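Single chain ahead, written as structure tokens, the form predicted alone.
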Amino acid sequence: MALPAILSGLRLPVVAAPLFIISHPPLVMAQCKAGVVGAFPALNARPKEQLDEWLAEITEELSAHDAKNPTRPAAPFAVNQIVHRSNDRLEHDLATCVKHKVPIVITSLGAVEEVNQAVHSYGGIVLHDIIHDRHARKAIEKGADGLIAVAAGAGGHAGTLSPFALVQEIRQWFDGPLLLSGAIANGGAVLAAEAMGADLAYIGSPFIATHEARAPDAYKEMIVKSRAADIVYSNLFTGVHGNYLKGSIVQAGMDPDDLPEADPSKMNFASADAKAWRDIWGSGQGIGAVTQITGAGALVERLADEYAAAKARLCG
């Protein structure tokens, strides 16, 4: 099955993952201008009225870029919606996305037909992130257009399945758009994602260490200095298992080797108090490939060069 037009023609088969707190218009616009899909969580716009301002800013800036660069237009952008009962902003944020006709909506923590229908009403597409095959089937049954397979090693909320296992199970029954997330941090890994059956790579952690990212300098520096062994998998901080930088857990006064289990029923992603995410820093296992803080455009350039080199190496 061919990719939807909105996902084809990218400079690189990459969607930048929406990073809670960190992704905002400057990062999204830089990603899109560099030729990959930029994304941000709707909940990053606080108060909720700011979402309307952000979408207007991104749409206008990318339109202006396209007018000046007709031969190299910007990639589309995406907004992430947390479809969980704790998100009391969902109705407002979804209506704002409909108003601005956001091209791609990424849904997480719940598959709801009404959300998909709202996005389809103006021609947008919905990509739903999942960590196992059962949830993938449910998402497609409820009208999602594509899937984001969040495999072991992904930053933030992540699953435990090997990307090989997860992709091959999904591809046994689904031939639509499939993105793969999980420790993808260089161009060779992007090509590998395609080789195993995904259409696009879903990359988050490397973009934390960019100038445009809304992350503390100490966070960016820790990404550069850390490696896979410095990642801790826990559900303590949000009620959902995810990967976090060991150093940030130590800084918060906790023992990363002795973290208690959390009560999943108490997660609340729409809360104005995002302290856990400010103090405990999410990251995937692929950060060994991140060796310096750079611009988002320069990061995409590196990925593109590595992707081309990996292709040439295989063909040679």
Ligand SMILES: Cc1cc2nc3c(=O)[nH]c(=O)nc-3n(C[C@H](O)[C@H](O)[C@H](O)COP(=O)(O)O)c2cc1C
The other form holds:
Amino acid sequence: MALPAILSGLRLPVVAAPLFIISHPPLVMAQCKAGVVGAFPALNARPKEQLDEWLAEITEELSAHDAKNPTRPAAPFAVNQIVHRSNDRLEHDLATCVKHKVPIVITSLGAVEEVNQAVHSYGGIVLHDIIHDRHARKAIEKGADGLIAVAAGAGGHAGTLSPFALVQEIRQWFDGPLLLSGAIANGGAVLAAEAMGADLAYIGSPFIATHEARAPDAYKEMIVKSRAADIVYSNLFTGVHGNYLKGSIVQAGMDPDDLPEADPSKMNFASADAKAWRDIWGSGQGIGAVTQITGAGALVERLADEYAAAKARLCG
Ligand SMILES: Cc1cc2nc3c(=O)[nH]c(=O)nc-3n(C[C@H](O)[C@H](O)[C@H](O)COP(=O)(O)O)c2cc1C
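Alt. form predicted together with this ligand, vs. the form predicted alone above:
Once more the chain from above appears, this time first in line as the rest of the complex follows.
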């Protein structure tokens, strides 16, 4: 199946993943102007009325950019909606996305037909993130247009499956838009994702170490200094397993090698865990590739250079 026009023709086949607390308009606009899809979770706009302002700002700024740079227009942007009972803003946030005709909506946790229909009503597309083939099938049944396979090693609520296993199973029955995430942090890995059968790479953690990211400097520095062995997979902080920086767990006074298990009944994705994300810093395993804090545009440049070099290497 051909990739929808909105996802093709990007400078690089990359969607910058939404990051709780961290992604905000300056980062999203820098990502889009650099030629990759920029994204943020709707919940990052607080209070909820701020979402309307953010969407107006991003839309206006990107169309002004396009008017000035007709040969190098900005990539489209995406808003992430947490479709879970703990998110009491969903109806409001979705209506605001419909009002602004947000081009791409990324849904996480729940696959709900009404959400997909609302986005389709104005011509938007929905990408749903999953960690298992079973969830992927359900998402497509409910009307999502594409899938984001979140494999082992990803930042945030990562899965445990190898990207090879996950992509191959999904590609047995689904030929629509497929994104792959999990520790993709250099241009060669973007090409590898395509070689495996994905259409685009979905990259989160490297964007934390950018000037535009809304993260404390110490967090950005820890991303630069840390490597895969410094990532801890635990369900303690939100009730669902995710990947976190060991250094931030130590800073919070806990022993990263001896964390208790969480109580799943306390799962909350919308508000109470904000504190957890603020103090316990999420990150995927790919950050060994991040050696300095740069602008988001420079990060995309690096990925594009590495992607071209990897392609040249493989094609002789
Ligand atoms: C700090 C942090 C916050 C995240 N917040 C969200 C979120 O709010 N919604 C979501 O769908 N995914 C979230 N994710 C997951 C990312 O969107 C993406 O799946 C992941 O970062 C990809 O793996 P990578 O970090 O190894 O590139 C978060 C990841 C990190 C590291």
